[in-house]
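A single chain, nothing else alongside it, follows as structure tokens in the form predicted on its own.
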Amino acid sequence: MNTNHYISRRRFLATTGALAGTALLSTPVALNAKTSSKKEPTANGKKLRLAIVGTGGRGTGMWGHDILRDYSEYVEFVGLCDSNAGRVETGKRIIGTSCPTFTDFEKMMQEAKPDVLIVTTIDGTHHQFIIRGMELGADIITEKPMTTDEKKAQLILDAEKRTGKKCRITFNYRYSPHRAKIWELLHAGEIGELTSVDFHWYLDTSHGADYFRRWHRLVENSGSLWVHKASHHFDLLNWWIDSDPESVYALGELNFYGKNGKIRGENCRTCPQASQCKFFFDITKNKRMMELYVANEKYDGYLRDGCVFKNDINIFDKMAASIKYANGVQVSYSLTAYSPYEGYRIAFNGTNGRIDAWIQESKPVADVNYDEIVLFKNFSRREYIHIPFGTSGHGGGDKLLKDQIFLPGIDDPLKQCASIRDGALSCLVGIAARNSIASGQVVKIADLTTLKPEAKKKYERIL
């Protein structure tokens, strides 16, 4: 591999200040406690009964096939549901389960009677299944974002209080070793009192573009990338800062995709200009997508390889926000969806120092098998902390998240479990950003729902 094509982390870090001294650390990350030596499926010896609504890629993969493969001693699937009759049957085969399938959600819940409902539908419909699932007696595990606007968020909050059931949001980014190490450094007081954060996320012309060819391209489906994608980032900030967001001022535009394209079609397979388009996506080379989506287009017309320059695209591809937290911390955040590489740069500024990190999630530096954190202390030496790459998706977070949910005896020393309050507050930052762009004004989080920002983040361990 030609390393000249990649940007060196060292080169970037060297530009941030003179190198007074270097301490190379290979500090292990304190993750969740080990599993209890005695493994019981549940308190009464029975397996946890799971159902899934939404059998797309995430539902059949991370929350379907992988769960059955890794945790079948503790869980069983009792129902799968999707509005697309062909896709739910395909999903059943991909997952490898023999449980019943449904296109009628109410019927599934009444007949399957799951202990836990896993919600992996289009974001704009999450609230329907979360609320009704709780009303029908199930606890909820939902993909992020929990929902897409403040009214739906309030309905979910009310339903949890009314039913007594619990909703857990699957923020797998919290569990990656690199991000967990940052949490440890901040909470150990390594840079003193945290005062501000600079956080800039880059989506590339492969993964980033994919949001604009799928259902995410419509704000009514995804809440925009402010909610669908950035809720991940806002949750990390809330968790790292250990406080609730208080107010948001934002800017955003659609500058690259959608109406900005010079050529466009309905979808890549049928586009007569495909040979001229750098964003051509050949879905026929992906067997799983062909089986799950293309083979089932006849049921609902959903095109997985839609054109990234469709005129109906109404989400932003360039965003920036200033966020104030209840404990006084200030955040400068941005998201760009057409970068040549994928990853982020983040810096934490404190009264005694600074933490820097630059992560490339695509096109990583050649021959490097770790992520790096740089710890600067005032009047002291610079320290490099290397965190080995994770061995599962989302920076190693996926497996650790699922272990904590489905294996007995897993502790939560880093407070990584995300409750309904966490889910709501992460969404509300993005929702406030959308509202701020529309109004041109600062939006207060307390004005959106009954949740009131707290200077010290509240924690609740669930499921």
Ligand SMILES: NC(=O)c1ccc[n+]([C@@H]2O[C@H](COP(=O)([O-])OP(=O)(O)OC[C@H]3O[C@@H](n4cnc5c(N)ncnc54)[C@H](O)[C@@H]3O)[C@@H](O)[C@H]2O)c1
The other form holds:
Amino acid sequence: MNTNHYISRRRFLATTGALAGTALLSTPVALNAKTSSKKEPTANGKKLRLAIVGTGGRGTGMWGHDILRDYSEYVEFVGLCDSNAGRVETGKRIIGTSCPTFTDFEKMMQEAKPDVLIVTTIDGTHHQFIIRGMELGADIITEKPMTTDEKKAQLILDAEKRTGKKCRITFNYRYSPHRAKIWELLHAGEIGELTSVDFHWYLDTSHGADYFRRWHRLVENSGSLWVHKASHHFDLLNWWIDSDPESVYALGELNFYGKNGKIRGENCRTCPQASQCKFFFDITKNKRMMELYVANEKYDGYLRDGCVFKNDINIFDKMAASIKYANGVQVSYSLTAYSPYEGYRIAFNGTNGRIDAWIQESKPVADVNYDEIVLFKNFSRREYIHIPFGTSGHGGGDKLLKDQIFLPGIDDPLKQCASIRDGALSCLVGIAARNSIASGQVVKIADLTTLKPEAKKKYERIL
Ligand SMILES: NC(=O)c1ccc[n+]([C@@H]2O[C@H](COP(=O)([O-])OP(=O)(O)OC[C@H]3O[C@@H](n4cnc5c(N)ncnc54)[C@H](O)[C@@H]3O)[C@@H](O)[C@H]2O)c1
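Next block, the form predicted together with the named molecule, ref. the form predicted on its own:
Everything in the complex follows now, all chains and molecules, and the chain you saw is the first one.
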């Protein structure tokens, strides 16, 4: 077959709409433009007072050190809090701030009085800090997932109404240029009316295995990968499809890690089986992890290099779901956590064509420096669209997300800003999947909280 026959033209995109939206203005920042999609400058020109709860990897890096490095003209840290007394001091050093540290959250909020609280604790605790932070007068920036079960989601929805405060969910995946381009193609009607999506995500035996080493291995901490990991994917689906999820039917099992292992120990450093284990992880080679976690084990006993075959692991490593949207779109989704490579395959089927996209996040092909999207139009030739690899964390998304939050004058043409409603609806798909596996029944999203799915997704620009 002569494949050239099917190639009409190639495009190599230097920028997308998302990248183009990062023009800088020299005015001070404001984080409360609630009606416009553009953040307006403030009149008083004061720096935004930030506090962080949860000074682990994400809190000290993406939301700590990197914020001071890139946005100190606009923001300052006024407090850091962590339940681990050692880690909060290590975190302060890594971030490079002189602000006070706390192990008592209430005390930090009373004394530091932040404008914005950044929540980067473990997932199962996010709701406590989002709710109490809003009650104590702060707007919130929280890491995904917003929360881990439907009761906590309802408490957050109620607190937003009661306090009038806002919470932004940091869905950095929306900001990767590859995914932003897919959004643009769908919204430009390139494949006609969207009817269905096939979405399959693969975590590899390095990154995927890491979830089974850490606190994530317990449903009570992470909500399982259905919530901790897949809420990223469900948020992308909600955003691309531009509608709310309505019902979910799911399957899932633990087939590989945990009780399935033939050998096991407590953690890699102390394991007598280390020499014969393919999952041996030598944390002593990672200076940052030794400082953050190993040096502070004495405070809470948390082992960052836990065994992936521990018997207490109670999350699934193989998952599949059928999701129906309020606008009629249907989705086939799967997540596998023990794949030889990491990435995803996705296809969007429409009345006039189809979009196929594939990302290999680890071990990418050596001589290629772009990700590809293939646009097929019915009765026509295919078109290849190439997106250059991103330059910061998570496909370039982390930096674009922070620019939009912390720099003034940044518009939101692709509606990438995510509200509590978005945070809830992404978690609720994973929570519905968990409940569906437990009951064997289809679970309706409307039965989980007071949120009612809408055919057209609601958008709100906050923070
Ligand atoms: N968006 C992304 O791509 C991305 C990437 C990594 C992590 N995250 C999210 O960031 C959050 C933190 O993840 P991490 O990898 O930094 O984990 P981590 O284990 O490195 O850090 C979590 C920190 O929270 C602290 N903590 C736990 N319970 C607490 C409590 N009750 N009060 C105060 N502190 C408490 C721990 O001591 C620890 O220092 C998670 O919600 C995770 O989902 C998001």
